[in-house]
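The chain that follows stands alone, in the form predicted on its own, written as structure tokens.
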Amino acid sequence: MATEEEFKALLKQTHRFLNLMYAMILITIGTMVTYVNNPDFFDLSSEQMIVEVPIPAEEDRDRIENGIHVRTGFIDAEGMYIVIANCTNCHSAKLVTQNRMTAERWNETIKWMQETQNLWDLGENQEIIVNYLVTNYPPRKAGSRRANLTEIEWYEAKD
């Protein structure tokens, strides 16, 4: 019996040895990929890199060009910041600017988030916002695909 107990204690240092074994392995790899990667990160000496990235200024996140909001890529027109309030909170502007859609379906989509989404109560701001949606983004008519292609001149294809 005493055997069968060394044998076992045996295998369980070696199970152990292993174990150690296969994680020095694994660090070695992740420090090898990560030199490779980037040969400065061991680099104790040479002074880190600091990048500061530029906040705009207050003037900058609502400059107009072209008639254009910069920030959002809304058109500048009555009611355009109360669409920027409650709108870009949850989703891009984008979003907003390809759903083009008649007044009714937007305050059905409206009153659809309210009842599913949390959206807050508008207000006085609803009508505002579906106004300044239905003028500068309209439903686009159907059918506005592009004119076929004509006077064509087609070749043979050859063998």
Given for the second form:
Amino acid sequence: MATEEEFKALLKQTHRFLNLMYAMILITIGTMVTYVNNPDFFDLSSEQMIVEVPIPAEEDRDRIENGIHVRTGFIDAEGMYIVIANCTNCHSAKLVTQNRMTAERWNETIKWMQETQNLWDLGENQEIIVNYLVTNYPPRKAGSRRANLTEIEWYEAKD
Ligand code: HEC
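Right, and the form predicted together with heme C (HEC) of this protein, after the form predicted on its own?
To see the whole picture, the full complex is given below, headed by that same chain.
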């Protein structure tokens, strides 16, 4: 028959064992709950970095301020959206807006891009685009040249 000492020792051991089981059950449940809520938590193979890229709302993308289309910098005028759709795919709008040309030279630039840069056939839009460009980005008038003289009183040269 076991002594009282032996019985106490057995009880202690059992208690420890139950504590251990209890802890393991808690860890298991914790792991399961974590997995159910976020399965990627245990995926150590890929370093996951979630970068939130704000996608501007449609009205934000096409916001006009002081007559300027904010996203691209284009002057808000007839044909602007066709220009945006065709002329901002390969380079920034800035490359377009920093240039000022006659209709002829805008057409030449388009032709050059079509021949060398894979710009597509613009079809009927070409006229709309060039109209927009030459209206809003015409060549600058030479600022230093004086204006043509008007209202001059000529006198008859006597011979
Ligand atoms: C298929 C691609 C593509 C599209 C679409 C495109 N371009 Fe270009 N464009 C280019 C490339 C490439 C260059 C040369 C860029 C550079 O030099 O860094 C260029 C250059 C330019 C230049 C500068 C030319 C120069 O002489 O420096 C202007 C102006 C221009 N593009 C206007 C336009 C306009 C207007 C449209 C819309 C009709 C347009 N682009 C659409 C590819 C394109």
